[in-house]
Partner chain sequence: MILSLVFFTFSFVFYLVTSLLYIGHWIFKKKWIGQTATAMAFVALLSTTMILIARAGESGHAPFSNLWESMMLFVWATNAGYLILEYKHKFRAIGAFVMGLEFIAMISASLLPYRFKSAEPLNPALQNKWHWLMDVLRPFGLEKYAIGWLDFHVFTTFIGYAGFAISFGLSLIYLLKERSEANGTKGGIMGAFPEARIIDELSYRAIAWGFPFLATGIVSGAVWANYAWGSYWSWDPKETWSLITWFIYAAYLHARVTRGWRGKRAAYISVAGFLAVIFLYWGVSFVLPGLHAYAS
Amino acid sequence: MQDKVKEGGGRPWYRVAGSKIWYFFNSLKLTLFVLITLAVVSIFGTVVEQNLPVEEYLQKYGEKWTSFILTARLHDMYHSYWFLALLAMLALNIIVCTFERFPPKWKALLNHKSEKFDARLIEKFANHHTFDVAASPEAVKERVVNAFRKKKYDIITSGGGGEFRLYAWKGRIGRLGSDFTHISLLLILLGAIVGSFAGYKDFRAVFVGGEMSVPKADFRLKLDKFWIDYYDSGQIKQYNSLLTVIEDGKEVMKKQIWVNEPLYYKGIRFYQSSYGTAWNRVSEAEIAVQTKGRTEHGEPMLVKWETLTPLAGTKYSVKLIGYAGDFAYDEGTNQVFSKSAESNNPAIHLEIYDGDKLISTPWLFLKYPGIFPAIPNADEDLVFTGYKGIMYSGISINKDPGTNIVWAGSIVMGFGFILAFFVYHRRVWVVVRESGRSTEVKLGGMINKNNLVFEKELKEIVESISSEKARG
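In the form predicted alone, give the structure of the chain above, and only that chain.
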């Protein structure tokens, strides 16, 4: 039939194509290419901050480079189609290499019919010994079995009468070290992909006494306390937050966190990552009454946040309703904001009442007193003389459901490394045959690594078989 056109020695075209695809993914060159490419592009993922607003990329890199970053998905690299394609290629490469090498290796490890061998091959091993023992073949065979068993070898025997053949082995599981490593890489890749799509990272700044919402969760966090520990030299030793988990209106968990000691709840980790003073709120401010036209002012008094406070010696009351650490004004939107988190230009926003009547809502500046009159059509004015800031704690939020998979992969990888580097597969073939009045022993074998250890062990086994103690 026409749809079964054959190529390459009569094989169907789809088998030829399948073989080529299999060979492509079984290539060491592909492994090196993908690993090097992942290492190089990871540099871009580190240099280019991920998932920022487009405006920040424009400000940092300009329009031309921002266009390239967005087109190449470098701003969200770990979710880009090309990065996922590289991970998929690496996964397929690992799977194909494992299936290519594992079945024949496993079959060879389980096949112990190695007593059927040519005795002449023993002398071709790098490690071999030929010696005579003044004992019967049966007795020598028993010595050989005992000597290998003392060294923790498994051994099988065959033959009888004047000739015996023995095959001994140990550490065969060490040959599977690379396969366990392959499996561990697949688990780590799977965990990374699961975490990338099902997890998230976020950040919240929460004030002492305040609460914060948790993304994609049915509970909230409250910051009960924040404090800083210092060394005797005055340097910061550690900063701490006391957090309470609130679920369904109830406090269900309380924990103190600090750097490298997170709170873990319902698969989400909360890390202490920063701290600072609020740029849009204070706990209290100091203001003083000043007669217009004079430079001196009266005794400062404290005004608490959102609390109506009478001004001593006047008919007015004030309420502190706003604060900007680095005052800025947007004429387009008529909005006041803090252009940075630093206290470069502190300003407070007040409501001033004459009795129950709101008469003014001025902004007062710490560095520029009297720049705007606070109380209209009055001889008194107000000046801003100081404030007490509110500390906030910067909490990093991290949900990564792939973490346990990655940990499982890491454990499997550690086990694979132990097998690969510390468990040696030893195989020894022995022929015991009658030779006149004595018995000849031919013994030789191989090891997959660490030949010096194997050579020493074989010498000890030969001495054990030949020794007078063994004869008894």
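Same protein, different condition: the form predicted alone was shown, now please give the form predicted together with the partner chain.
Single chain only below; no partners, no other molecules.
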């Protein structure tokens, strides 16, 4: 145990280190350093475009600079460990400074009346006045009290007879503004952290008429309708989705959402965030019969999604079971998929029945009719001539239990700003003394900020004490 105790007044090493760290963070130099550093480095993140693919950095900055950018994590700067460390330092700085400064300040503000005051100090203030008034001490005393009351000061008086003292103050609470502001910043930060750890973000694309699941929740959403409003000029006015909340098989709520108007249910928000034409579903497709080897085909017939439809003039029926807006085939998994959300190469997947017997499951391509025969060993072929797409609405999901903390923080911040910038703590000490036939008034004080206002106010007070008129 002995070796763990070092010089620092016989305290164990961890307390010495602890207090060193504490005083490191209890420094306003650190505040200034971190603020200026954050301001300067944040600029890099706006100059170097964030989160591009590596090739683009190589193209823009060359090999040497790219490796620097990647090592210093300038390509994702705001999430890099060193940037977050700077933010954490600022937060620690705020916490330590608040702990260190708030309690003594609070005490001093509460006990300010019992402070001893030396009358000789009055002349040491930047703002002080000494003047004679041709009136009795009693009359002057009354004027002084009235003058400060009129300016909404709180006052206590002491003494009597030949010497009278007064202490006046107002705006004490303004001193707490900076603390409120600092606490509000911490609250907002806390809310953001709570939100990012206890909440989640997700996204679902849901078809009109379809339902979507909600992660970690016991309800589902149904999209009844999606539509776009336009201005008369043709510009887009708003994207809207009509959503129904389904819980335990029952519809419990209906709400129209749009950009800026989310649905809020059981702590989760649902936002209108995108829309489009489905890439893996259509509502119906047009299919026509054609003789193999020919280019002209018969009248197209409408085939609805997943509905067995007999093809007139043939012995076949078809069922539309799949769609890919931008057809692609993965040889590894033997699966068809849409390689983008665009309808670049629309293809449909059919089941073809001869009576009850499934005889073929071809893919047909809108742009390449007849490229693969739809029905093997038959004279007829089927071609895909058109389709009716289906709209989907992109819904962002966000559960953020920190929102209320952020709200509380914002309100505290507003309150803190009002106190910090617009409520000034003023303290004035006055000594009234009989001096021969007139009365001498000594008055001085201080303000925690906005000295110009104080100067003016003191002048007005002095005037109203010395002039006869201000008496009433």
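Numbering follows the first chain given and starts at 1. Because the structure is predicted, anything quoted here is derived from the model rather than measured. What we label the rigid core is the largest C-alpha set whose atoms superpose within 1.5 Å from one form to the other.
Requested in this report: Would you say whether residue 399 is displaced between the two forms, judging by a C-alpha shift of 2 Å or more on the superposed rigid core?
Outcome: No.
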